[in-house]
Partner chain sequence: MNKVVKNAEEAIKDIFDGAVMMLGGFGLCGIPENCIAALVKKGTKNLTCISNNAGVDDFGIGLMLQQHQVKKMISSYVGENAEFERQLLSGELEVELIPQGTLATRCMATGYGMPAIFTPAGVGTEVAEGKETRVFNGKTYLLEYAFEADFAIVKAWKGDTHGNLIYKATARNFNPLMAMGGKITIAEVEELVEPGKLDPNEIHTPGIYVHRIFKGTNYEKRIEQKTVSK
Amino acid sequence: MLDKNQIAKRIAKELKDGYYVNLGIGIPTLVANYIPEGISVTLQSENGLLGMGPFPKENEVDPDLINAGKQTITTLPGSAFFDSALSFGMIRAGKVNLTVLGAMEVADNGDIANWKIPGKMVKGMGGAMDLVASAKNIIVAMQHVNKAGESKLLKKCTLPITGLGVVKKIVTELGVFDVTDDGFKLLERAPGISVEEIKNKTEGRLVVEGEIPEMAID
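Please render the chain's structure by itself; use the form predicted alone.
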């Protein structure tokens, strides 16, 4: 199975030259460390930054530079700082080409739940509501099953919904999936993971066509 960094590394392969990309809290922030050589992308942080770089080394840490998840970051030459109002103006105007989000659940029609577990205290819904409503393309980075071994790729989300029918692609520790009209279409499987295991751990509709290749991480 893939670890969190390998999930992020696989998602980084989806980046295209010239993209403006928003990275959500959790696994998505790790994508900043794996931007492929030869392409130029601009990472946007919703707390007010364009031009976010990879995570800092110990001697590069600046406590005044943080992302939306309050992690310390680096900036790249030409980066820009601004307030949250302008940041969300960019998001709501559809200026972000790709959003990478974490999720607690995704349904096989592309619904996503990633902001609240009933009964647990939350500080607010955060920026995900705006991102899922405005982004042109949404990829989800998530664990395939919960701590109890139960699938998080479902027929229908059981947690409060963040957005309806918005997820295009999912990368988990088990594989890569497109969200289609027929359900989760398996594109790649993690090294050493069988199609049968993925079937057993996916509650939602799963489409498997032909031989499924192993994911190339490096």
Second form
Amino acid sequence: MLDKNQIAKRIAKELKDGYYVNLGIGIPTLVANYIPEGISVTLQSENGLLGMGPFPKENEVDPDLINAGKQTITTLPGSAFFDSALSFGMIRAGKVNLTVLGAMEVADNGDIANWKIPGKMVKGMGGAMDLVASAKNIIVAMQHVNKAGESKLLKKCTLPITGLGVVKKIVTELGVFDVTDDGFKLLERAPGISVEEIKNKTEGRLVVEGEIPEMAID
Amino acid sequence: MNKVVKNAEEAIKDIFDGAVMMLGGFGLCGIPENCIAALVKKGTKNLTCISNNAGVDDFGIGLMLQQHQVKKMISSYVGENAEFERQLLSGELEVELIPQGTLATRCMATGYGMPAIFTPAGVGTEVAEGKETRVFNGKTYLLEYAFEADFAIVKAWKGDTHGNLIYKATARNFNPLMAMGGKITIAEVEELVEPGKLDPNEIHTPGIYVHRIFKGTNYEKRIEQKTVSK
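Could you give the coordinates for the form predicted together with its partner chain, as opposed to the form predicted alone above?
Now the complete complex, all chains and molecules, led by this one.
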């Protein structure tokens, strides 16, 4: 079973040289720690920064310089600031190559729910609806099952929808999946996880073709 | 032309009960601290606030929520504020949650003199309920209207007495968009200079959009998530 850092590490393998990437809050943020050697990736923060750098040293902390998770950050040589309309302009226009975000539920047709639990949690969608409606490539980092052991990879989302038919790939603690016309296509298993277990924990349509390789974790 | 006012109290003195206001900032970054404090002191009620966030319990718009000055919030993300959530769930506060890009672009549209925009954000979701849609090149878009706001209150880094503004780093966020969107726009700045001191190449908001400007004081610039590396 993968821990949060291993999920982030696996997603980082999807990055390609020259990519502009938007990382959501939570596990997606950790992807920045595992950018493969030898490639250059530019991180977009939707509050108005391209070229997000690491956390500042104590004496470099600037309250006017934060990321979309409200964390203090730094710039890098070549960074650029812009306003929120331009930020979502570049997202809407498809300039951002990859968006990684979390989800509460994903359906086997690519629908995603991640912004509201009626009666319980009403924090809002932030930029998630804009991102999922426009990103060319969306990878979801999520837990496969909830605390009660119920699948979060569903036939149909039960929570309010964030976007319809938008998710392309999912990495959970159990495996890696592509979202296809036939449902969740299992690509890799997490170490020590059987296809049987993944079948049992996936409520949506699952496609298993041939031998499924175990993920290489280094 | 005299846009300079003495302080926040003077800048907001005609903001009336029931006014619709835009307030710049993302989280607590780049918020008009001085004007918020003055509004809390003045006790203006039944306000509609268009702002990406609603502050935290004891800072930013959260201070106005504590005093029950806000009738309605139009925001994209309102976490980090327990009093907000309580007022929302109890029905005391009206809240319209809209996608962040939609919020930004609806402010921009106002300042660009455009009545509406089409965006794909929210198609097929609760946000789309009752809204007009249109298909362009096979993709569905929502019609979203430009905002109408009686006042816009923004925070900039530097400004001159003509109202030209420059923002700093990610404290820019919604500020230039809202600066364009108010019938009356109030700017509070950290440095207020004479015309000619700012390089025209570097102006983010041209002064034509700004009606009142003052030098703010005692900026706390509270950090929500202080993260450091070794």
